[in-house]
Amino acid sequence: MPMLKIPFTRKALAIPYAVFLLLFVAAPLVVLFYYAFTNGKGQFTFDNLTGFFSDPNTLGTLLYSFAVALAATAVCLLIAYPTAYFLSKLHLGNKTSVLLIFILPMWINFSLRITALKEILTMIEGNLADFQFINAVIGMTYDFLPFMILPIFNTISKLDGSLLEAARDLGATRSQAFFRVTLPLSMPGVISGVMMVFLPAMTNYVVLDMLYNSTYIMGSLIGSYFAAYNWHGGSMIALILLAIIGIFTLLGQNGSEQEDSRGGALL
């Protein structure tokens, strides 16, 4: 009796992908719609869209969190566009050996350097709490860095170095090179840091709670809707912050592009 031959194609290899994507992702994505747009009884409605910009305290927590991840990564970029760009011109054999040294904390538990960090906090301030945003702006900035410095780094090594010879031979000075040719060339690594720090200092409510046990964040919130089962508000808010970073990334990607055609009109 013939062996039954089942025909092998590309397309097979993305079926556990797509079995992963639709388990996943897709499932407790409807989970999420079908609680945030239902009461306890099940039936359709608006009133948790509704509560969330009629309640004081979830729009509060939302401009905190938005405020905290956009100081951290306003900090953590002026910290890492110069230490990247210094280790992209540093004429040794292996840069990488340099960079792994700004990432090793990121091999280091987290709780633990949080906890180091806390220590640290506690003998200069005392109270934490007296400097609550200023310390959460510390802990992210401490925590996301390594994220924002490795795509400016890998940026800015991967740029031609004929293109600012050329503007030297132009008559440009230092500064009018890397304002005119090495920034704007830099921007995809910038706005792809941007958004690996923006997009989850929104919601890391671990580091403000073990900082000074604060909740004020939107990580926070959704997980006390959820521990005082209220599943239909818990899964609104998260959907609404869903949206949000989906829209950010967006406009990160629509950004990207831009400058990568800017960059390829100038190369």
The other form holds:
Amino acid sequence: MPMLKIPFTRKALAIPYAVFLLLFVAAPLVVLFYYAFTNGKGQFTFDNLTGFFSDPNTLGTLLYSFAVALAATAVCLLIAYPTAYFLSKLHLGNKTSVLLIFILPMWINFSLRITALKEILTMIEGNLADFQFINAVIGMTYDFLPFMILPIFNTISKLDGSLLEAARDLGATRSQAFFRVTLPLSMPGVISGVMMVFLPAMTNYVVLDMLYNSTYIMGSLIGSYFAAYNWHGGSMIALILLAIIGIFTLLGQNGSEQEDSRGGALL
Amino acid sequence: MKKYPIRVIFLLIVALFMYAPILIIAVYSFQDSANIGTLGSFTLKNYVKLFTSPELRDMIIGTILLALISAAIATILGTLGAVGAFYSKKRTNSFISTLNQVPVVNADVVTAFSICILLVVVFGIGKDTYIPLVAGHVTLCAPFVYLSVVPKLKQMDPSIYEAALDLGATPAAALRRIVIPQIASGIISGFALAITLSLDDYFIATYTKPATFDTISTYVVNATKGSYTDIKTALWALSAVIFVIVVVIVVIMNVRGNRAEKERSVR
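Having seen the form predicted alone, I'd like the form predicted together with the partner chain now, please.
Zooming out: every chain and molecule, the one shown earlier first.
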């Protein structure tokens, strides 16, 4: 290929984005890895890793994040599944318009929504510090509920209605048809929804901060290392989170919807 | 609907949970009271403060500018990347799609922390240059643009591009006049998605922003930690304004979407 006249190819259009991804996605992860396994003097060390798993405080934080995330995901699922199911079964000409009512909050700045929630909770509870775990779960549920409703609604409304009819024709009761046909077939949406709620609920510590929560989740640890300029400790936490996220993503990939639901309702 | 009153009641309760805090805040934004629960007299002072305070004005304009600039860059990069990857070899394509997926599934706090380490700690780029902030927001948004353009490329009829070439169009012209118009809806929804992601972001901004700059999210989070009641109530007014803007945009998009759908079904 002559150097002076570079022919236009469609493939070449990918180069800027590929370079961008290498610079701002791949390179930060490499650096994260390096910092996680070195100390302040640049020497290789496992101290950050063993430090995390031998400190009862950080291990407690890990367990607490799992508890908060599990509870928030369960509550979201218990609210979102019936919501999505009832919405998809509404006898209305335009279900999408009604769905939008339940999706719209995701476009309002989360910090303003959580501020509003905080005011209401303060009015109801008085001292927010007395109900830290419950408030953490309420806050996460309030923040992430739309992200659970959307993918479940999408899968249920795409289900082939004739399958349900067939089940009924073959003698299944309404509830049997639901549990043996609708529920299993809507699992991809449920898995996407769980991914959309569980991982942020482990990391989005600012929701807790805003609710005057002094309890720590995994994200809070990164925040406190960041505030202390401890890049090595913070990198290790980030790496551990990355591993958890990676495992969940691989587990979820088998069944989940391929489309992404983080704001996917725009389409 | 008459058949399932319980379903409708359930949906109403969920909607109430989602909207009650924001609506109560909106009502209190017109009240001369800094505490929810105690009614004062009607006032517009919160709105006056919101629109006249230079601090609040700078913060709102800064947030919008940041969103527009990073969404524009993200849209160009993500669209080029999607088109280029689509026409590349399978290996290049899957390499780009895999890297693209990382910021999508990753926790925002991990993305933010890793970009902060790479750009600020390793490369020593000052946060005051705004480079880490914009780079971070583009990293957050571009993958979603990519994801909303790819399906449009897959839906495209490849023979039209070939036909344009056969009829004498240069590849660049064929791309501009054949491919881009066909994927335009994906580019536009990607851009809109990028804007909403940037507006809603807290973590990237916190870890990469200059100390003197605030987005709505970082400002609100810091304000809830302080106890300045006049700022607190001015932010209630901001919540009400943003709520109204989001509702108006969603209603307009929905009406236009319905109309387009009707036209399609008529044809």
